[in-house]
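Single chain ahead, by itself, as structure tokens, in the form predicted on its own.
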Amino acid sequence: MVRSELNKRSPLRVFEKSIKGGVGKGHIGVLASKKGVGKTACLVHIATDKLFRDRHVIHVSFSQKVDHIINWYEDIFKEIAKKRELEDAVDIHDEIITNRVIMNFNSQGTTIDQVLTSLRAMISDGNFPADSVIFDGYDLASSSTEDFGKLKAFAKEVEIEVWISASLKGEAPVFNDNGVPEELENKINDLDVLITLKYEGDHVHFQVIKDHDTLEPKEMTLKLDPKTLLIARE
């Protein structure tokens, strides 16, 4: 399959249509679930899809090492290339990774101001025209409303789309009547998109909780295959 056809047939087109065309520049989307469900895999698949479309992505990791993040990208690219029988896969791989930057921060002691200063330096001073920023491992639930406001203002200022993974507490997270996780209730008005993930049978399923100005839970016609780590149509 050629790259243009792969982009057209990607399940991420369905993902985008499910949230009114996507998160959009200047806005923030959140993937929320308990730990170990597949948030990082989803973020990397979303980022890889953008790379296939010549977008520029900064992946901000708050884990101690970035080796596993690089491995996620490699594994997901290989699965896409194999599943879709991608032509010239090696050349495409070498081309798209030049549009990706991985930044690593210590989750303890690093302020949002330090993170945003580094991002601004990369985008402006480093001449890296980022379209999207992935926040992986950021403790969104514990972040202050002031810090979240700074992130939202930054997204609008530099006109980027931001995706954040949010880990929910315990084996049985608590949700309100609208499907909003208890930990994110104080931020729901400022989030543009909120999607929750949960295991149902052998796959992880997606539910859109907030879609820009609409707060009304709805199921996505997509699933995450835990074997391939890919988002796929039902």
Second form
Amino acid sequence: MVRSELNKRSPLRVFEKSIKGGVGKGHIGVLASKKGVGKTACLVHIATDKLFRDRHVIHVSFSQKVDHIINWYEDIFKEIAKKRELEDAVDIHDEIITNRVIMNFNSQGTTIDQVLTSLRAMISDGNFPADSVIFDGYDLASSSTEDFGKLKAFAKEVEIEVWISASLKGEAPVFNDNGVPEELENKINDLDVLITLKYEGDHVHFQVIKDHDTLEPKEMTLKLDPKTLLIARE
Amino acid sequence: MNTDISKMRNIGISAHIDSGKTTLTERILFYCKKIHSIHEVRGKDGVGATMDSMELEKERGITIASAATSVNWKGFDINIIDTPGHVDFTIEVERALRVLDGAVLVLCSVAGVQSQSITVDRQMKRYNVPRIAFVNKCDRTGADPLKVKDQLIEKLGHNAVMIQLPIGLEDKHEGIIDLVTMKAVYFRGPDGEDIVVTDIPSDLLAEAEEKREELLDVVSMFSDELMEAMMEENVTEEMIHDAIRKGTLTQELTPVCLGSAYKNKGVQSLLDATTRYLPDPTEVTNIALDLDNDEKEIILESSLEKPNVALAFKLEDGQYGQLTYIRVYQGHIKKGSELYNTRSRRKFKVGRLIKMHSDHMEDITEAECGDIAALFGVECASGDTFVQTGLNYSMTSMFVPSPVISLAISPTDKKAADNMAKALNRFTKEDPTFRTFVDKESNQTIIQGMGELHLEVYIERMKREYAAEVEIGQPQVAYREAISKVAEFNYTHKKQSGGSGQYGRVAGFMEPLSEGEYEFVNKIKGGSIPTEYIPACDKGFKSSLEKGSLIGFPIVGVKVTINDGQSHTVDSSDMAFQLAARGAFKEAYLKAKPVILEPIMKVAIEGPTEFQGNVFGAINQRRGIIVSSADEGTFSTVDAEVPLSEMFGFSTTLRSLTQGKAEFSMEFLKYGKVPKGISEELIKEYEEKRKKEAGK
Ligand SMILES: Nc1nc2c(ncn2[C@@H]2O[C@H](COP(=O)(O)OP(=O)(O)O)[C@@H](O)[C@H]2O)c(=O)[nH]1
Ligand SMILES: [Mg+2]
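Beyond the form predicted on its own, can we have the form predicted in complex with the partner chain?
And the full complex, kicking off with our chain again.
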């Protein structure tokens, strides 16, 4: 398959369709689930899909080592290339990773201000024309609404789309009647898109909780392939 | 002599620049009673440390040569192999790593794990070198050895554990607490040579007990005996030592020692740890390749009875004449015996055999397996393998990367020319990544290497050690040309008028080859080109690769297939088919859409986070790609891929952008396509140059 065809057929088109074409510049999308369900894989797939379409992505992480994030990207790329029998995969890989930067923050107590300062430096001084910023491993649930506001203002100011994963505490997180995780209730007004991941049987399913101005749970016809960890059609 | 091999240690000391490697090494030599006074590294007396034998090195404060020095500590024979720290000298580092059995990783208690420690550690991992860590400079303001231990875990992925704790830090740093013996150790006297062992001061007891628990928890994983003893509460010091040793040998554990080399604290305890936990030569697996048996891997045995195998890992042109440092892996090499160099296939007699100590050299009559010694006046190159006649082994061949940068040099006068020749001859033997040749067109001497600094250092050495003054040209990046499409050819070489004629026709196609430089496939059927001329075709194509027509650089990654052709009973010859192949190549090359490739360097920059923006900007301006940035609060590291051609003068730029507070390291990563605009420029330049030359 050639790259343009792959982009057309990507399950991410389904994904975007169910949230009015995507999160959009200046907006924030949140992917929430308890630990170990597959948020990182989803975010990396979302980012890789953007890279495939010549967008520039900054991946912000809060882990000990950068290596394993790079490995995530390598794995997801390989799975996609294999599944779609992508032509010129090596060249495409080398080309698209030049549009990706990983920024890791590994000291405890990194503040949102520090992160935003670094992002600003990358975008303006580093002249990196970011379209999307992916936040993985950020403790969204315990961050203040004020911090969240700063992030939102930043997204608006530099016109980027932000995706954040939110790790819900415990084995059985509590959701309210609208499907909003209790831990995120205080931020539901500020975030633009909220998607939750849940196990149903042995598969992980996606549910749109908030879709820009609509707050009403609806199923996505997508699942997480347990073997490849790719987002896939049901 | 018959030394006890279990009491032999071959160790390296590796460190980021300025962590105190030189200072620590000199302290070690001192305590081993081999040198009699301690000079400060950059002290007023100008004497400098014993290990840094080259003047240039002292001036730059970096360690370039890898010499080996033998010392004795409490009945152990330790060979200290100097591991160069700078990444521009990767080949030297790697060669030194081959002959080490263990290493001490020196870290600064304030700066912690820095970029070079990361590079060197990665190399050590590749060569399976067991390590112990020494957190130096505990007397400095801001010293935090426990933080450094955490960085070993986080940044280097070590299972690091403190085996000592500091007694006081910064200007109150007095000594260490040994968590195995649970005693306080002080280093008194003007040179710290009086060791005073006391009970642990009461204010530190609680912390010591807690950290000892941690130590036992971590190391008991390596010893069932210790695990049981812990439950029965009859742990002995021996059990703990054994467990630490086991974990260290398998590289599953990094014991962490600490102190201050400068203030004479903790060095003797580090020596104890070195002899206790690092392996003896029999505990390391060494492999040779049997050249008579398809390079089959042979595991060498540290046995005196086995035939001799030794590796020449370092040549040195010192005050004593030419020395070849060898590591003996098997057997024992005797003075006067005969050895065989498996690379040059020459026999030679072992003349003088010596051991280098810090202040003198000792003539010895034999060097046993496991040991390091030096030979006088042997004609060889570094990396050569010496064996007993009858064997044909080579120590595992090391990967030698192609040079990425070149420089024209011309001697200022006749004398300089002679000296330069001598120097170049020596350097190319020492360092396979350093090459030299005379350019046929310009008649200039060209030197090639792995980076700007690499070549700079050799030019300086030429001046100082060989009194060879040379003028240098602009550094030139080693570009490559490659094809990007399949292209067909069908070329006839014909010259049949008058005299003996020439005739040959070659047809087929060329295509990009992703791995390797050149491949030739013969698919001629029915003898349209007689078999006897096929090698000539191959040769013709191959010779076309030497110089591409885009910018005159070598062509890489071409697969040529021939499938048709024609010959003439009288007029065909080897020469005719070689010329036909060259013509065919020329015909197809431009159709195959050639591109220019350039060396891309992996660059790591480390500095205060406040300058991050400047660093990002500098990389961006240099066509670099930022792969990642790691922010650790006040410090951050940026990993980038930058074309070599953009890196000239980067150290100066970086210094001014960051007030001298950032550092960088770089190594060759890969060849990458040159962007269109620049490629056009390069082509234009080349054409102009050729026009000029043609006009001459
Ligand atoms: N305060 C302090 N300074 C030290 C210590 N060890 C080395 N130094 C200083 O650090 C600088 C670099 O030391 P050197 O041994 O040349 O480091 P190398 O580059 O790793 O060989 C010199 O000025 C030393 O005097 C130490 O334990 N404490
Ligand atoms: Mg030094």
